[in-house]
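Single chain ahead, written as structure tokens, the form predicted on its own.
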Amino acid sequence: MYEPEVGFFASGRGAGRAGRDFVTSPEVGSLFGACVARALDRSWRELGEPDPFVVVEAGAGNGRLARDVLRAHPACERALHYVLVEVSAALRDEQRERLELEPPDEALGPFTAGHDDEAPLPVSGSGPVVVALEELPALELIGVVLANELLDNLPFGIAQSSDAGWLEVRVAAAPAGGGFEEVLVPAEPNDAGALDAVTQGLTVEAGSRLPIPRGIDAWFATCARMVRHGTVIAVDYVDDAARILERGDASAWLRTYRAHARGGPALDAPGTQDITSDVVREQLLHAARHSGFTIAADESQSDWLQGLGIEELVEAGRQQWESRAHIGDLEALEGRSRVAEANALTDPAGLGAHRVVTLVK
């Protein structure tokens, strides 16, 4: 099983450019955040423009996405209460460098006294309020949970099919030579049953491997307790069980990254490289539905961004560059870079192939 709370992610290195290991969409530039701001506005309006409008970014990293969302000045900003959730203390420290953070108890505040014996009421128009937490908050909210490349790094196991049924791949210390080696043991009955359900009707060759989603059910259950009414937007590597099995080699969906390149085998140098797994669509949808969410959309990141008007934002950036090129300031350069950013974010062979799954409750 892979536990992201220790080792690699605890180091705080993660996503970014110089000195980091991989680039996610927010690290490409500010355009992704501007598009996410539009997505939040859309959800806010669909929910009836609540105030406070709580957005929980799970796996918020260094705060880059939150910063770019706020810079875009979404229509919901006066109602916006943005909660960054990040397990890495080092990355939470970086958030403080990018954002003006309020105390955690301000996530739904400030409040004013209610009438007579009524509970205190949140002050409207007090946003944007930004707070940072180590884990998902224990509160009920009307709003959005945003998870960009989080689900692929939730704890997972690995299963291997055999003529006798499903086996789980576990890790043990290798004898004499040091390091680690794989050990196959019978899969837990619940895991085996879930894998049988996912692969029903499919041809599963002996030796085929699939991820066991250790953390996804618990994560959606927590979201369900937190979201009274709202939306979950999950952006990630997602594929059908059939397509994952067709790839044959598990290294096609079990990947490692280090210094912006594919890393070595998953058991090499533990804690020094990112280990990530594709999310099996059937497992994701089962977890979401079991927790009370309804699937509203399942589309590529490229299509999602097109629907949010990325081309319009690129054109605005082009005009911004043309009007300020003679100045050559950061605003002008940001406008010029939007074409390259859009190409990277919508590349069907790269980030554009990510799936955006939108769930409502």
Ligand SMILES: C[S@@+](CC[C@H](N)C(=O)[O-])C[C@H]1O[C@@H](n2cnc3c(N)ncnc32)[C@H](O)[C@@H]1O
The other form holds:
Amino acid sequence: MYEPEVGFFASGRGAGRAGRDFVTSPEVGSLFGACVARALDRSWRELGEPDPFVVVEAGAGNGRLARDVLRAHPACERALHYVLVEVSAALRDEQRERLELEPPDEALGPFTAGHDDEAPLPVSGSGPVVVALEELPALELIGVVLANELLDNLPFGIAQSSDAGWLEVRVAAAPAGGGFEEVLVPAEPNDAGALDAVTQGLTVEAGSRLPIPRGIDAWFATCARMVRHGTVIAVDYVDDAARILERGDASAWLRTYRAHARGGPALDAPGTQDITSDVVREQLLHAARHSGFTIAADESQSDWLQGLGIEELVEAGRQQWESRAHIGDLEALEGRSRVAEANALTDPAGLGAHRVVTLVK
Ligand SMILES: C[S@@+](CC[C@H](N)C(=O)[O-])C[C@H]1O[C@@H](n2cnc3c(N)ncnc32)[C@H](O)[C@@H]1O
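I've shown you the form predicted on its own. Could you give me the structure of the form predicted in complex with the named molecule?
Okay, now the whole complex, with that chain kicking things off.
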């Protein structure tokens, strides 16, 4: 998420976002979705224009990104089978308001009977088909897995270095007064080995903390089973282990959010605030490689968007505004807001500093 300080959102909150202090790239406006549509087309072409072309958006939130991708009419749309995966039932309800969703078993359909005993075959040219699920589908797919700000939401442990090796920070009921307190136990040997590998050659002061990426490891393993041939595009807060260690204890990379604002200490009011962690680049790349993916690119969001032609889209928006300003409809206004959106999406002190890691298999 982006904590706006200057520019487009400096006054807080552009139109329609009153009261929201933290925005993700899709919430900035439709430009991000238009860029993602180009990224999907690029992968589709690299994969030889498969049909069906399955795009799984993991942690799809309220469906805003999916809607903007479809509105951009990517070249792959007739082949496109878009699967939104979102764990929150309330957000899945919001997706239904934004998108025309098909029953989940249509993800690769509609189907036609195969010859004799063959499995039914998907009908080509039937896209876009959009379905919503609670968890990653048990499919083998050719396509793309897309995750914007999912990885920092996945479960993680906390490790602390000590003169005697890595410890894990666990939580126990406090003996007096209710609430919780931290308890340090020796880290599992596998975790300690992985932490040693990540910090090899770095100075690790006793008491330094790092995340243990349990959810990320499990997520990539599931993705690897799902993607027969394709691309994973993960966009997130990512930083090097060295820089995360420099920041001292966990308070700088472990953040809590409540009602779209920073929350309190992580052990306060359990269940009422989101707890997120910066992703350690070395841990992410290790999990990806270990699951069988090859790193195709690891770049800032700003560079990624430039490579996808964000400037061209801004220019097209300017022309759209000029030709429709007298009508003043939604299309005209969308065109006009593209300059400000591009500034927010590429801001090196904000969303532009997110990392986009592209993996292939
Ligand atoms: C920071 S939000 C980002 C939402 C959206 N991608 C965006 O960019 O606006 C992270 C989302 O991931 C969802 N999420 C967390 N863990 C998940 C999981 N294991 N599977 C699917 N969704 C998950 C959360 O409910 C939340 O909607």
